[in-house]
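The chain below stands alone and is given in structure tokens; this is the form predicted on its own.
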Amino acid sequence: MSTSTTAVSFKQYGGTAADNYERYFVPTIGLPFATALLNAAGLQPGERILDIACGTGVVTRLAAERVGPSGTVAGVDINPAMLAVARSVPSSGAAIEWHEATAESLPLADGSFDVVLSSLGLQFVPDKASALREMRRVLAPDGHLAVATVGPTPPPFAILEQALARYVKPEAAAFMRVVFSLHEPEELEGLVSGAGFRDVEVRSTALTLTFPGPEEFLWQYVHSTPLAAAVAQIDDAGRAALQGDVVIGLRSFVKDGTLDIDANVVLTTAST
């Protein structure tokens, strides 16, 4: 494995933050966190479907799948640049809607869907408990609730971390602790049951997350996400450090030349 600061470049990634987080996180921590949420809700041919902070709509597009034809699809998201990639995506099964909302404030009818989902969107939501009590405005008697978060923070999130605070600045290592924020049994429980849902279950299962290695998962992930526009500010030899800073630390973590970080899927199912 190279361990070169110049084989991988933050230059070398181009496009824009929500082509990017199609092209990069969508298959290495998208579609996982994606598929573990699908299975806890157990979805049923001809269902209504909401997801909630649908990203460029990995969650969305299986769930049209899951229910096929006779059911219906809605993908939400604050980003009218992810959800231009969403509608650029083909799918299958459901036809799928898609709107651009806040969490906290859904255009949408009381009681008009069966399922709510959302994964790896509500540690982002500046209120939560408004967004959980929208989730429960527009579900219908017997709706069901499924959410996937993730934390604690994993090593080798922790060490780019670490090398972002030192080499970007503490907004930057800020937006990683945002991230991992909400995955305490005890606060999830609390804020769901607080916004009217019963048969609160909260539950962790892990997950192994593989990367092509660590220049292309650090580069990548920047690249995907917020982080790309404060490490644009830096020079390249702030780059060059970041990247041999996290290289390094990352080396313990690579096998066969791939980049593997077990992470904690968390799982929050409820019921109206």
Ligand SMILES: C[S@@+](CC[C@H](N)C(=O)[O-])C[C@H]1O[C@@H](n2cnc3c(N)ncnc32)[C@H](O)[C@@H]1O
The other form holds:
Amino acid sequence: MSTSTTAVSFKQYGGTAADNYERYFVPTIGLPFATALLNAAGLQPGERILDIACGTGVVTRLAAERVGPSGTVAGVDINPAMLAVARSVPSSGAAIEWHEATAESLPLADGSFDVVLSSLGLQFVPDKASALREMRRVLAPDGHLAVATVGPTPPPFAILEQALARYVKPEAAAFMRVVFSLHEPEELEGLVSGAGFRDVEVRSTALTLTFPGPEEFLWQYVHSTPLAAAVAQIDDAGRAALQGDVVIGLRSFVKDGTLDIDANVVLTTAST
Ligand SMILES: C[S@@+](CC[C@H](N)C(=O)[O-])C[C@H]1O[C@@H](n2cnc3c(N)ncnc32)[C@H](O)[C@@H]1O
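May I ask for the structure of the form predicted together with this ligand now, the form predicted on its own having been displayed?
Up next: the whole complex, starting with the chain shown before.
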């Protein structure tokens, strides 16, 4: 693999991380997790739904379809660029309100939702106890919580983490560890019960995530996440080395021309 090929490969995914997130991350990773979460949540027509750390809105839009036009849906995210993409994607069913806010301090009334959802977001929230207390505050009596997280780290992501540590910087590898940091049942149970929820259940389900190939996986993932800024700071030779390590490391996960990664979705459900 020549250095110039790698440079083209890196640059062809230019564009904002939020646009790339919707284009690459959502179909390959976000959607399978969102579907597992929505299936666990069992939403009913007419319900009032809140999606925390909604990103570009994959869960929010699926929830709007499921509760239909008689329901109401709101999405909250800290990142205005993700919300701008969320607002631009068409949806059907319930009307959706988007709010720029932190999960730890929701600009929403007490008891105003039937179900709070969150997919692939809680692990990034610095003060998880406050965020879960806020989720409980905005839920009505008899309200429900359903949260999806991911982990432990699948071997292909461990290979990516090691290559990032080697060729980019320790903070890039640390980001990967945060992604897969919130999956231990005891920790999730303690956090959710500690916020005052009842009937807390944590269960894991296996998912297979499918990517076009190792090179596409690397650059699509990098360009859809905060890793893009860190990888932009190294030179073409460093990016070639990063790609070389990842492509070689992931070779054994390629089957019939696609890269298949087995991951665990961790579903935490509870009631108020
Ligand atoms: C991996 S994305 C998940 C987005 C979406 N739930 C999905 O499944 O595609 C993580 C999201 O968490 C948001 N986030 C991180 N910390 C947050 C916080 N403290 N409050 C609200 N949102 C936060 C980020 O801005 C990002 O959009």
